[in-house]
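Just one chain is shown here, as structure tokens, and it is the form predicted alone.
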Amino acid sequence: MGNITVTINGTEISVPDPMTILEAATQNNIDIPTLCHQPDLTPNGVCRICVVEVEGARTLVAACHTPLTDGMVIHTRSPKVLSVRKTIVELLLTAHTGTCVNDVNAANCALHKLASDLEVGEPRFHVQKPRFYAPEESNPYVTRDLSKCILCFKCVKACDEIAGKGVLSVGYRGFESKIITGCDDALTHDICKDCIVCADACPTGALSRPDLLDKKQKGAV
């Protein structure tokens, strides 16, 4: 195990090998936005927000799981990267049908913060049948609103890899895909108890903690 030399945004840096593009960028204070990534979870690159341009590569690559190689030249904010990143955010917003405008928890939505940072306006894309699910508030530890879900799978991985419970999974196919418990059962107290790692991992408020929401509402009064 030694060091390799790579160039990120015109700056040559030396980093340990092995290391991913995202790890090297973070280590050198170079911002690459993410939604599905969390350092203590296995990276899967599903949201594609962290795409970067690697000279010589046929397509943009996900920084969170792409390993560095010696001599690699990377651009994290090239015109191509920013254009693709904005389009990805637009697509995610199209499927993100929660009532965030009226939601006191919207300030914690990483997707909306990212859209603001990238100056993404109203999505150009429209769906004939928007995804809408009624919020589930019966569980005292986790409130679920799948209308806000962007299928980043962070909650599933957190439930598996951090809590070790495997309560959450992905059900159905295509546009009907959603995060489910059991055979698409309600998120009851018996199924999901008090570990709350899924709510802490969720970037959009599709899973949230009622205790924190209550504190915010009381503070707003």
Given for the second form:
Amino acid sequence: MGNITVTINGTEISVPDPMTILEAATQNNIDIPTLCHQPDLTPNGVCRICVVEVEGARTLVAACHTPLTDGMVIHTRSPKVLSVRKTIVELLLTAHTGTCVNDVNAANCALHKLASDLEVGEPRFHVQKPRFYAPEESNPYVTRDLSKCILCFKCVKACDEIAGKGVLSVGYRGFESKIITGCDDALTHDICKDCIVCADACPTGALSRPDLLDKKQKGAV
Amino acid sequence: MPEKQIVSMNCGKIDPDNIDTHIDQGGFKALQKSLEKMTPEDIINEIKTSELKGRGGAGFLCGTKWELARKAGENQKYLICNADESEVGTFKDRHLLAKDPFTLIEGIAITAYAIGAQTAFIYLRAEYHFLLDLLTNAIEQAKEKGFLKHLAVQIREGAGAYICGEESALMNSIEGRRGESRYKPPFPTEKGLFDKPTIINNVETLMNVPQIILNGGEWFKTIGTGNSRGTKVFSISGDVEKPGVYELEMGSPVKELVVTLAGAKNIKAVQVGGASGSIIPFDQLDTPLSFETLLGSGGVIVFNNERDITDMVHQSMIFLSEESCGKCTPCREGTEVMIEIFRRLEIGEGVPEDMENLEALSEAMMLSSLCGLGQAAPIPVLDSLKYFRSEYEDRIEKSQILRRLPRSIA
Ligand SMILES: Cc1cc2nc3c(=O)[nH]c(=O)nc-3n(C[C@H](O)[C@H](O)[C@H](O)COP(=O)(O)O)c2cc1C
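With the form predicted alone done, generate the form predicted in complex with the partner chain in the same format.
Shown next: the complete complex, the earlier chain at its head.
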């Protein structure tokens, strides 16, 4: 325990130990974007948007799960960090196409917002088959449109750690990875009921509350 | 430097089904010495003196790692022998396991004693199921002889995933979870298998231990180079006359392995370290094989003049993309985007920006991926762009010509 001293973007700060880079940055009003982190969940470390440069480290490190050590010198907006971060956003946009841009939920899409914050334009990259899944609207409590999913795993964590249900998990591997229920079964209301913590955690509207969708659509017309 | 056998010295000399043949060759003397005459600290010091580094790819100093686990304040600790060997073109552990399981068991028994583990797991790749009986039998025989009184050795079989050779994914797999990498820290020496301090070492690494204990760390240090002590076991395949497993002193030139021993001709390139290994061109075959230069897991694949480098990198990338666990963005999406670029280059749909984009992707993947898979995946891409850039340029130029042709001809 006790305090340690670290330097973020040239400013020396004293913080309690243990603490992650992201926690210290947030506390000191330094913005580090992330798509897979939520303070009330244990770190996922999967989106890699929050990577920062730590002097002496071989690679960039993810701020959300890297603990501070005494004397650490961190750069959150170096050219290297910004270039890598933009490339990761582009990679997420590459396979995350679909109807999103025209959708009412696009305003709620953290990925699109981040892309505009970082001035990421049309992605340079292509994949042969962007992710496409038919939207599922049969569950009265949660609407699932996995084409919008960016595999941040937040819903899995939220279902586990907040709801304590463990209904969601990750299936398949590599590019085919997919957030599933059971053995990739339909999201019926026998499986998933009304707690909705997953939709609240979802940054892109891949999981959403039907009522929200309704209201928005009505408002939009 | 000539071939030199330390790790594989008993291979072919003993009967892997019969522990007595191994004992006749001096087997288990190192274990006896360790248990009777040495404290765990003595063993760790000897290994530190030897400067033995891990043979599974990362090359971390064993003594340092073991000391961390030894000092971790927990009663329950684990040792894991990584026998997942799924790297492309790598089959040296398979050779060692099949020919001499006893030296491995001896190495495991010594290491477990040194770090204070009461349980050791051998994580055997699913495709090596045919070795399960042989290994189980070897463990049983060692137990009957009273060599494993301090230790329970168990075998866990993988389920066919390359990523489960990565140490944190491997631990997930043993725990019954999805085979995906964990972020570090915490490191396994602190919070590993079932959250307990854990040491994970490669088969070959552990098989070095008995000889170091018998002959001393100073002896081991006289072999190899300044930063790479001892020998390395290589598996060589591809365009060679004599594919197989060879053990060489660290620092031996690539040429010795590839040309002198394996009989390769008309070499265009050699890939050292599997699918994500470095590529060296034909005019750099004097490069020594060592941690300072290039080594990886010891899988060496030779490509002759008839091979196309972009095709070869494409194939590597298809493998890596299939084997990516899918957890982190750069690896999951980056490998998929890369195979799309290579696919287009192959069918004559390349564009001038392809090379630039491969470089940008490589940078992002190397710097931001969660584990070694995504961090190393771009190595062959960057190496091929460096040494065989003209092959990319040719493909792109051909694509442009194709695009200009009237549709009916193209
Ligand atoms: C994708 C990936 C696959 C790996 N596969 C293996 C493997 O099959 N066998 C192995 O010993 N190490 C493998 N490793 C390295 C392990 O993570 C770890 O560093 C090693 O087992 C440590 O043992 P050592 O210090 O004795 O080398 C792999 C690493 C990565 C990133």
